[in-house]
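One chain comes next, on its own, written as structure tokens: the form predicted alone.
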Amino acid sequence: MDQSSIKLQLPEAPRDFGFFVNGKTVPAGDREVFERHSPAHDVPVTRLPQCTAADLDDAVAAARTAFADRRWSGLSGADRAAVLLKAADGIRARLEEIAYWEALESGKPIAQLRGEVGGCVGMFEYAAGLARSLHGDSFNNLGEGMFGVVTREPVGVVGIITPWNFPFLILCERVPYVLASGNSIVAKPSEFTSASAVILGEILTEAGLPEGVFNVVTGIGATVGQAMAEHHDVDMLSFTGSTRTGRAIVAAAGASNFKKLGLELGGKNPQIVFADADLEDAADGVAFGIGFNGGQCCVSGARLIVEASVAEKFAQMVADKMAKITVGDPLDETTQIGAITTDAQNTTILGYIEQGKSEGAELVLGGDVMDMGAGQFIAPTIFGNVTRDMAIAREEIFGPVLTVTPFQTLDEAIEIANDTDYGLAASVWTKNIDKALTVTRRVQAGRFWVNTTLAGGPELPIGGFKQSGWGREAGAMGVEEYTQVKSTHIEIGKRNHWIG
């Protein structure tokens, strides 16, 4: 069915989720209950409870007995595989349902929704093989006595906490890769956009997967996130959100059992635009860069870093894509930028923008706020003039907000580049090779694109350089990310005894 002819409809009543552990899901009960309401429509859309640190040890405690019996960490790879690639099925029959309740509690356009729901299908598949393709190595040149072998084992329970920009893409960035290495899971979702997070669930029970190997706790940060970053019998935590969330949670693992770290962090990405570029392409991806989702992205392209020669030019083409963005509700199909999903968000990038104005910065395009009748919505905006000094220069916005900051040579566009204390993401458009690899050797940051920005998919693993985090995610790199290393001596023979 074209989905363009299918017109979607504000739910009649919120929608009532429960928690999900022990392969069931749990109802609110007499727990508080968080009302979820539309950001794009200011109408309640989801209510789901508000778990205890109590919940949590209930869920930590299934994810420990289902990986202590190995009903999950002993099977195969090709066992593992099977259920992981029925997933994959089940959220692909899904998917509508799935890009439907995230479009009304994100905010995010209904159209890149079944984007990245459809994306995140294809993560199942592709760790499915990895299941299969996980190894260690052996040693065979230790000499005639001894023989080495070093295995990768599960860590154990892992813990994800996933941010409310995303909610079901970056769960499913780590969920079947933590599964393909045979590790159990409890995972926390914002308490803004938790109802993709229990869907999940039934889907993997329904797939095959046993019983407290994926658990959902729903919940706020600072009781149910705090907890699980403190718990002992956490051994693994992936966080995705911000540099300051994530030192507490860098402190908090510290204090308890140094559980071991996966950490995506804030970004203030670079968008290197030489004069030989195809200037065209790189202006519609320049505003792709930092319009998708609204801005609302770690890797956003929000820096602006464009030669000289042909600045001026170059940001009023970069202006002129903005402007014709669409800017609107969510459910319908033809909105490239939704709703701003949070209060607190909405609040920050509108403060950004006034900052960026009494800083001197010239504001090139928008920067109001566009009444659609109901919801929080914010006009792409550009400012040029933007020194490196400035607030909107060095700070995450996390908005659809770009600065604009001119170069004269090539060194002092990767010096501009680099002078931030992130490393997340970096793009860099030209047509000159050498530039390119240049541009994406010296450039601080793990993900890059050469004339393209925000592309991916599973193969390529994703994480940041400096304060943009720790590990790897995604690719087999996403896989062995999760797992301990044991090496293994075995002797060869009779011993040479030490006591005579």
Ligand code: TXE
Given for the second form:
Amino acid sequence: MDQSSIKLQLPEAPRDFGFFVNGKTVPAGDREVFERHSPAHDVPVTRLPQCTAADLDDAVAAARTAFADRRWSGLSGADRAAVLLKAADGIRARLEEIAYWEALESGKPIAQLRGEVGGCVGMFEYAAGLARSLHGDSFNNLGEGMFGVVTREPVGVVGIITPWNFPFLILCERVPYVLASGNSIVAKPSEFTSASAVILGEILTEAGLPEGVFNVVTGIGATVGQAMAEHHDVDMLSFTGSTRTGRAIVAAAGASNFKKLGLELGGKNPQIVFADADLEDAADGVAFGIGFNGGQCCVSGARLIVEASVAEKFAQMVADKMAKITVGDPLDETTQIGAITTDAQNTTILGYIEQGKSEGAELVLGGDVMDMGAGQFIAPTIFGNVTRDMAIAREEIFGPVLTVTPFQTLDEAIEIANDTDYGLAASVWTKNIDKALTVTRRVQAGRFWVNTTLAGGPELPIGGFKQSGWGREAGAMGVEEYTQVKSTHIEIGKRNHWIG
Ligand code: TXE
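What would the structure be for the form predicted in complex with the ligand, given that what you showed me was the form predicted alone?
Below is the whole assembly, all chains and molecules, this chain first.
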């Protein structure tokens, strides 16, 4: 599609996408079709095939054949890097198109999406370097007669199941890293936001990725996703989504072939603010941490834990910031928060807001839907006087809802921060280096931010402690996770015989 033909207006008719197997887009044919309505405009925007378990079998078979004949894993790291770099160019060239369809399917603001898709270019470029630098280890200290070599090999056929909150970004935090070592992939995007995954298939083929190495099956989690988790010929599965579905994936992997799993699950992430912080910066950061993507991030800073001496003043500063966030049409360049992506998520968030009110928390800001004429929008919301036992303080709301809990001492702040089943991310705001380091050492979280929040990039690995998941994505670890290690002993010279 010509980039210049994309206008920031609703499409005249929904666009038909196929799924993607063996280097080619496959049209829906006689399969059922899922029509996705824009959550911001209530009009149909895309149509995608509901793949079946048989379609998944075909995609896995294509990935297996591609892996077995080494058409990709047998290439040099340099050759794989060349394809990943061309794919980065391909994403750059189609950035506007990806951002447009994703804005329509997800309700995210277009300006935010341009940044996200631009970030995906960097993921491919960084992973290209890792394809060339991936290496093992050697042991030259085993005596005159022995040499030891440790090599890394791709795992094989990797399944990737992704959610609707960052459809293209989460895919790109995995795909180039998984490809870097030579694996083949079958991806299953969320049924609500599948278009960008299919576009990525086209981009990879145009970049020279051999056919069968990257495949996309579209469809429903309970059928095609579950079938992927149960599949005996999927060697590893990367799942990003709810903790509930994560449990089902673990059970399915155990009941089938013990496939290796990477899991990025929920979060209930603390924002710890000390009285000595730059409170202006911290207020902006806390508002950003919960407002960005409408709070629909696994790493959203949903729990403000603030030193009691400044708690009231600081909550008001955050409220003043959050009241100024521009909520509205995702296709408007100035919008900062768009629509809530799914109907179910909208219901969940509103349910938690009601629960917060009935649990006795103080509603400081928002707490209601916003009428934009169409679509589903929720006002940025703050609850004060939130105690640790309240559901709004414990459960992942996944919406623009911030809870405020005061603390008296550093130890208490750390205790509150760790009082959760999750451990995905945390932020601390202070100008005191000792406090910052003590908090980063003692709070259990896979990602940490000091005097900032939600920063990221291709270099640093991501993943969770506790029930937030297993394994790491991105960074050098994001490649290593999708390899298996082989230890080889090599005898030098004549064997010392066991049997005389
Ligand atoms: O997630 P699901 P949902 C959290 C957030 C949200 C809640 C529910 O709290 O409110 O999860 O969201 C596929 N076997 N997060 O219901 O169902 C599904 O098709 C295999 C946190 O949308 O976990 C989709 O592709 N796959 C999160 C993906 O799993 C299955 C991001 C995620 O959907 C499946 C999103 C099954 N049985 C929601 N059932 C994060 N960590 O960022 C569904 N799927």
